[in-house]
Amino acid sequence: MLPALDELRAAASGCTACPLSERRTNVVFGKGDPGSPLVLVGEGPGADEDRTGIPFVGRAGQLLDKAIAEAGLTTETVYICNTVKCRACDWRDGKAYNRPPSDEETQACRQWLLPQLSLIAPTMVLCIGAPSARNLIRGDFKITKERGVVFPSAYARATMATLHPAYILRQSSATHDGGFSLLVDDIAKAWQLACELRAAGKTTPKLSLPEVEA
């Protein structure tokens, strides 16, 4: 772990910038090799991430995990964060149930997210699902359109996304695998770029960029 990154983990936990902070059990900041040419950004934690303050361990990280290490890679070979760093939930009848993170909150977030990644410097950020694609590529983007499709970033040499475990995890059945090809598919695709971006040293890379329809 870098110096400046476990000091930046250690004011994360005590943040209290949303209401989010007010129910958490553990921030859950981030896992794996700080110095990784590839950042796997989520959404943010759920309750098995939330108790055990590590992203991805629930049965969408198991999911994760499987998709990665087919893609012929661990998950201490690529660094994995959320961009809400809380478990965003409504409580009813002292029970917990999961939501999506606000605007509001994911902003909050972002004095944490911004630092991380800037720290870490990755070649490459492969957004896990539509809501950090659309944090950080751009707010109207469309996973069915857009996955997969390379796009200059602020915050990495290049950046692209790709569908989430707990969406496959819902799609899948005895003869659909949900999308699990694709998601193996694009980590491989953002590992070989990122590799290739790393030890080309370039600064601006060529980027295929997106045909949206109007």
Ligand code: URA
Given for the second form:
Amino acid sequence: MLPALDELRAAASGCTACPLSERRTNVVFGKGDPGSPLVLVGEGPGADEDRTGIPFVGRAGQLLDKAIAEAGLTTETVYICNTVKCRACDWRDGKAYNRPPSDEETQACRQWLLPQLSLIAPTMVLCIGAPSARNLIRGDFKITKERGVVFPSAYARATMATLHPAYILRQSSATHDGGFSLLVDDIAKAWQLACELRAAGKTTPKLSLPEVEA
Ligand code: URA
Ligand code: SF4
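The block above covers the form predicted alone; next, return the form predicted together with ligand URA.
The complete assembly is shown below, putting the previous chain first.
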């Protein structure tokens, strides 16, 4: 549907621009509808995503699917990708422990994320979790205070951030949903805004490559 996006995916599949390439199985590029007005940008692949090459298929992904469904959408009606395309983890005693991507890794992977967003030209970008918000909204973004707030964006008509499902899984208990209802609300709000802006003709011009910061 978007041949240039397939070319970008093919080019990214052999990327060795940062050390995350050394231990990865798959470059996890993206999934869903590249024609969608809403793009969700997560943090980075975990073990299940590294193994399958598909974003958000593990436990956090299943919770995200549930939130997307409760917001009245399906994963096929949005496009989903990540800040970094290869799994970030530390190795101790032969075991892998997931960690957030470093600033260098995040910066290196913007060579794929920014053209990816540019080609899709979404109306709204919803950042999933703090590393994504710090990459695409503001370096000192405070996720618990600023989630659900609409910001201007160089990559879409507007952008927002929400809680990461992995964070929600860690926070949730028998008496507290860990913030799950906020994730549902934020997805619904981002979708509604995307549809309103699109209906008002406020789409994002395609192929307006944002400037990559040095
Ligand atoms: N967490 C993310 O941020 N992205 C994935 O693809 C999976 C888990
Ligand atoms: Fe390349 Fe991004 Fe993978 Fe680093 S994380 S090797 S920049 S695709």
